[in-house]
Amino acid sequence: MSAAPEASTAHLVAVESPSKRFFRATEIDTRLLGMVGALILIWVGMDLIGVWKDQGFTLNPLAIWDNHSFLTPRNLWNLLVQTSAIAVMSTGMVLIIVMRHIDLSVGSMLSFIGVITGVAQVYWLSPWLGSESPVIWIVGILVALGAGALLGAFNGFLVAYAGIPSFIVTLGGLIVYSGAAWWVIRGETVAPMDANFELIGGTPSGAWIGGKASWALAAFICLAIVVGIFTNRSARARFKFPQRPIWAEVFLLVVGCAVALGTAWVVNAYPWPAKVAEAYAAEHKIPIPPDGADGLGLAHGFAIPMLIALAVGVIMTFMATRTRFGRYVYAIGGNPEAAELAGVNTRFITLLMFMTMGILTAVSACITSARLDAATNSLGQTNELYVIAATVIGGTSLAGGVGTIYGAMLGALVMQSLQSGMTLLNFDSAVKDVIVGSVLVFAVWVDQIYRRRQA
C-alpha cells in the first residue's frame, strides 16, 4: 500500500523538465530569478544608452566595451548609498502588506521625524552641550527612534483598536505629518547636522569602512552562508524534512559567495577621491606615489548606509521567519479570523507592526537627513510610493499572506536603479514619473498572473 504513492513521485519527478527540476531542488523562488533578470537588464540598457549618447547616437561596438556611463564602481556605489533608505522601509512594509494593510504616511513621516531629529541637534543640543560633544548625535538617533515608534504606535492603535482602516489612518497621517514637518521649522532648512551623524548618511570623509573590512565582511558572510546550510540540513534531518540535494546546496552556496564578493570587489574599485586620499597620506605622512593619490590604494568598500541596510535586512527577516511574532503576521495575513480563532491577539500584534514600521522609518529618516546634511520637510516626499512600489515589485502580493524581505531590498534597488539611470541620462522629470508608476502597474499585473497560475 505505501509503495504506490512513492512510485507516483518517482514518476513525477522523472518528467518533470529539468528547469522544474532545478527550482524545486534549489527552492528558488521564480519571481526572485525575474527581479535579477530586471535588474541586470535595467543595468546593462541604462549603460549601452550612456554609452550610445555619449558618441553621438552612433553604433561603435568598442566604445561599448572603453566606456561606461552606468556600470561604473563609483556609479554603482552611491546607488547602494542611495538604496539603503528605501530598502530599509521596505523591509517594513512587506509585513505591513502581508498583514494586509498599508502604510502610505511613511514619507510624511521620515519628514517630520528627520525634522525633529535636525531640531533637536542644532537648536537644542548643540548649544546646551556644545558643538563638539559626542553625545549629540547618539541623542540625535533616540530622538528619531522614539518619535518613529510613537507615530507608528499611534497609526497601529487607530487601526487595531479605533477600527480605522489603515487606508484612511494613513492617508490622513501622510497630510498630517506633512503639515507638522513644515509647522515644526516653517519651511526653512534645518543644517548643518552633527558631524558624527552625518557619518550615517555615507558621504563625509571616513563615512566607509575601507577596502579590508569589505572583504573582511564579505569572508563572513560567506562563513554566514556556509553554517546557514548547515544548520538547515541538521534542522531538516531532526525533523525529518526533505533534504536539497548536495548539488543544490553547492550551487546556493556558490551564488550566494558569488555575489557577498563581487559587491565587496565592486565597492572596492571605487578609490578615494583624490584630495581626501592626499590629506589621509599628509596626515599619516604616507609619501604620495608618482602616479597621484590613486596609487595609494585607499578603496571606500562598504558605506555605512549600506551596512545599516544589511543589517535590518538580516534582523527584519529573521524576526519574519524564526520568530513566533513574524508567524503570527503572515498567519493573519493569510487568515485573519483563523488566527483571532486559532489565540492570536491580532489587535496586539497589528499594533506592534506599525510600531516596528515607524521605527524603521526613523532610521531612514536618519539616513537621509545625514546624507543631505539637512532637514527640510520635504525630506521624504514620495517616498512612500516608492517604498509601496519597491515591496510589489520585490513579490509581496497586495492580497496578504505572501511577501520577502529580500524581494522588497532588491524590488528598492530596482525602483532606485530606474531613477538613478533615468537622472543619468537627463531624462525629464515628468518622464521619470511615468515610468516609475506604469512599473508598478506592470508589477502589480504580473502578480496577478502569477497567483492565478499558482491557485
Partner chain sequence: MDAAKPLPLVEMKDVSIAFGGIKAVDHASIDLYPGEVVGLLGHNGAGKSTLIKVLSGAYKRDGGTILINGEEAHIGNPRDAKRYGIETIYQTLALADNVDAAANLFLGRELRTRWGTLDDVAMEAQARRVMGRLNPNFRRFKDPVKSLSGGQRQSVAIARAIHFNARILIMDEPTAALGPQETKQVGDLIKQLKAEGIGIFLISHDIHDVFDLADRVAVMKNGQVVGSGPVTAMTKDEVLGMIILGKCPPGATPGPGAMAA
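Positions refer to the first chain, counted from 1. The term rigid core refers to the maximal set of C-alpha atoms that superpose within 1.5 Å between the two forms. All figures in this text were calculated on a predicted structure; none of them were measured in a lab. First, how it differs from the form predicted in complex with its partner chain.
Annotation for residue 348: C-alpha shift under 2 angstroms between these two forms, rigid core superposed. Fitting the two forms on the rigid core leaves the C-alpha of residue 255 displaced by under 2 angstroms between these two forms. For residue 281, the Cα coordinates differ by 2 angstroms or more between these two forms after the core has been superposed.
Write the structure block of the form predicted in complex with its partner chain for the protein whose form predicted alone appears above.
Here we give the lone chain, stripped of any partners or molecules.
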C-alpha cells in the first residue's frame, strides 16, 4: 500500500515543486483558495476602513480592537443570514449555466412565489384554520415548493421541448412573473406571515439553534468528514487504487474541522440582543444578572436560514457529483451532442434542471418572505442579477461545462460581504453599485487569466 502514492504520480514530470505536489495530493482547487483569499481581503479591508473612518481617518493600532464593526460576530452572523437566500439560488444557477443555459426569471419568480405563499397563509389558511394553526407553515411551504416546481418545469419545458432559447424563455418569465406577482396582490403588502413560518427567516429568537446545538452540529460535521475520508479510502483500497497520502488526508480533516468549529465559535459569540434576552428572562422567570441580560449567556448559534443554505449546498453537491442526473448535467454542458449520442435524454434532464431551479427559488422565496415577515411584489426583484453574479464570481464559466456548487455559494458570500460591508460603512449607494459591478468584471477577468495560464 505504501508504494501506491508513487504510482499515481509516476506519469508526472520527475521534478515537481512542493506547492504543486501539495495541491495535487490534497486535490484542493487553487481557484477556491483564491476566492477564500479575496474574501478574507474584503473582510479585513472592510474592517480596517471602518475603523479608519470612525477614528477620523487615522489608524491608531492600539484602538483597532475597540472600534471595529465588520469583523464582529454580530456582523458576520448577519452576513451569513443575508447571504443565505442568494446562496440557495446560486447552487441551482451553477448547474443551469453549466448546461449552457441561463435563468433570468429567478428574481421575479421569487416575488411571485413569495406573494402566493403569503396570500395562502394570510388570506386563505389563517381565516380558515385560525391564525394559531400549526399546519399553516407546512402548507405555506408546500404551496411555495409546488409553485416553484411547476413554474420551473414550465420554463424547462419551453426550453427543452419547444426549443426556445433559455435566455428568451426566462427573460419572458422575468416580465411575466413580476406582472403576475403584482396581479395577485395589486401592489399590496401581505403581512404578517405565520409565526412558525417566520422562523425560516431567522429573525425571531426561536429561529436560532443556540450554543450547544451549534457546537454539536460542528462536531457532527467533523465526524462526517472523518467518515467520508475513511469510506473513500476503503473503497479505493477495495480496487487497489492509489491512495491520497496520509498527511494530505489529515490536512483536509484539520482544515474542514477548523472551518466548522470556527464558524460555530463565531455564531456562538453573538449573544442574544439585550431586549430579546430580557423578554425571555421575564417570560421564563429567570432573574437577570447584575451585569445585564448579556450575563444570561444566551448565544445565537446558527440561524435556520444558514442551516437551510448549508443543507441545500450539501444536497446539491451530492446531486451534482454523486448522481446520474448531476453527471448528465455536466456532460450536457461539456458537449450536448455527445451526451445525446451517448443516449442521455438531454431534454428531460434540461426540464428537471429548470424544475430544480424553480424549487430552489421557492426555498429562497420562503427565506426572504419569512425574514421580512411580509410578502410584496418587489421582493426579490433583480435578484437574478446577484445570483448570476455570485455564480460567475464563484468560477462558473458562461461557456458551460465548468462550475462548482461551493464556488457559487462562496461567490454569493463575496457579493454580500461587499454590499453589506459598504452599507455598514455608510458608502454612498451609487459608489456601492460602481464597486460591486467592477468587482464582478474584475473577478471574471482574473479567472480568465488563471484559466489561460493553466491551459
